[in-house]
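The form predicted alone is given below as one chain in structure tokens.
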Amino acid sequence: MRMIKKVAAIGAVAALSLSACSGNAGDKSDGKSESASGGKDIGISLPQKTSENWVEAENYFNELCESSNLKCDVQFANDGVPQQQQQLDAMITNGVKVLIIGAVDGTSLGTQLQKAADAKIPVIAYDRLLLETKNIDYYVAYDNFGVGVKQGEALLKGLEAKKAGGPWNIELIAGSNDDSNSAKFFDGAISVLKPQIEAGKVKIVSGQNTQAQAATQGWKPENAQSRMDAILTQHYPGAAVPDGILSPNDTLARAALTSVEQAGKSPLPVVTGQDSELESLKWIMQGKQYSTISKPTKPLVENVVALAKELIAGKKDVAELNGIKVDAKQYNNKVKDVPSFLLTPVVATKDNATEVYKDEPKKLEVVKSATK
């Protein structure tokens, strides 16, 4: 297999993410917490910094905690599950009042969640659902199945604009199997694509049509690019190229497009994404990537912190946050229906990017500068 070129377009996010907050205790490989003195209000445990939205989340958590006079311990588990387990153990021992968890692996924290329950510490799953446990109180996220639906719709819209009436050859990329969101994204998209597949208008040429077959371990772009390299070699000989590629996020979208470019194939396929990463916004405005999903990190953090404050104050059965009503049935973690506060995602393309990002100055600047 040929070597994968570490192009800047893919690697920039990882490099930025890992260096953005090098002084954070959660970046230390020993997993020890700086909250050893105790007295923290909220323990916030986040996964690896694999995309821009996690770096943004850290910054917003720190800003909002400070402005709310909350003592928060924000840590990342960049070394994976064992580090996250150690960090949570320390937070629980040190007596935090609420835990906010973005899990590396939603099934791996059962022991820590039981300890939290025994200590009567409420647990909020942030962005990623905690699975196979009764010891979770709330879930705050964007509607992940809805994200997948919008990605499927965007793919079909882009394909129709590219080649009216079809038929279209496509390939699928899914997220990491240890991330509970991955299946939601995938299932949402497939719910839209399935009727077109059954009608013969859409064909997955490689035959890799399940979440397991399309998965990208660790959400790592090099894994997605390597898999796409193999698919192109085996199933798209000569000048053949997929009409479209379903990608669950922007980092993997750029990896797929880079694979196609390095194979010397054209035209580029219609490719979806998610997270509104700055590099992908440039690519969208340049016509390389077709779409992304706008899920602003700030309102997500604002809502989860607002919920934490309610729980710290002793309120039970929170039914509404900033106009968002709790959804008691949509998200089952295989043990219980988890009360969820779900924000609404929005599709962004070249045609509507200026409107979508009008309230996000940094992203709007990138959109406008990319069109000059």
Contents of the next structure:
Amino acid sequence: MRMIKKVAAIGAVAALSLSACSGNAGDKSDGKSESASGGKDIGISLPQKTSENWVEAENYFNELCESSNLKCDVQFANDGVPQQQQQLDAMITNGVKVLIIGAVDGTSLGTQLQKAADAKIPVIAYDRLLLETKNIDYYVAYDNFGVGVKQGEALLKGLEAKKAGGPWNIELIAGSNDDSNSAKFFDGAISVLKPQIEAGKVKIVSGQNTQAQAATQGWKPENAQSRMDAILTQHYPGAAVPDGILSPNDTLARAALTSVEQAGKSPLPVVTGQDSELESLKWIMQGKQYSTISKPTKPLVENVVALAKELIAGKKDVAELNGIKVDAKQYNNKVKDVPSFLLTPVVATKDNATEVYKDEPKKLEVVKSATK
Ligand code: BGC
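Next block: the form predicted together with beta-D-glucopyranose (BGC), after the form predicted alone:
What follows is the entire complex, opening with the chain shown before.
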């Protein structure tokens, strides 16, 4: 009974913050009788709202399009891949000038991307890379491998602070397999943890050490929580408790912590996260969650819209965007090296939160009120 309540509590927070802003730019069009993306400049196709950053993105896209006098059609594929394919088909048919895509599944949009290429519509991958296609022009994202590296480093730092010198028992959680970012987060973190695992300082007690074993279908917290419940029952008998859990984002971090709490185990493990979700910022300030990653959505949206504007103006080979130089090598999508504009993620913990969020009033307020 208790467990059901807790899962519901996590879900409620997500639902609350996600439903607050479910409008779409297509809804508040200028009153002309046009279909959703008819006469629009930019088609913005986003995945499910599986974390707060996607909700923030919707708001910033709408705000920025309006203030820049751009007509944007912002759509979410809440029902998954077929819906995203249909939304893109419609945007292409309706003649948008640029597509910005955050894919549900980075490998599933080949037909739509070919259509876009045939219609000479430039394609920018937003946050998540589009894989196995030549029909992608740019990628704008936080460096996702870098996110993973920072999560791995934060985990080790937290473990060291908790139990100096180790050894440490840990578990791994990965994101959804269809999201191309999940492998980047996982590989980045493993690149840091591997030497410690090989040296015997870090032990993955369940033995579930591959991305496939650690994956969380659909980024759903209930999936991460039930997997962690099973791991605890099977591999942590009696008072045993993991010293740390690598979590790729905040929603799953809270699910993992809830699982440990409900198993009645203490102390709580060192748990990493990502996205600076408000609920997790509270948990961090309360000392429950160890870390998150700050990757503010606003500059990401500003950069991708700035790039879209350049492309609409007919510019080719954009080499620099608001001071960020194009990186031609780091992100290969299995067909080509995709010219990428990469922003730098930052780790946030209780110790540096006030500094990290100093320019984000809503987050800073949560940090400050949690410290009072
Ligand atoms: C984003 C993360 C987010 C996750 C789940 C990823 O592609 O980069 O910020 O936590 O999707 O929504």
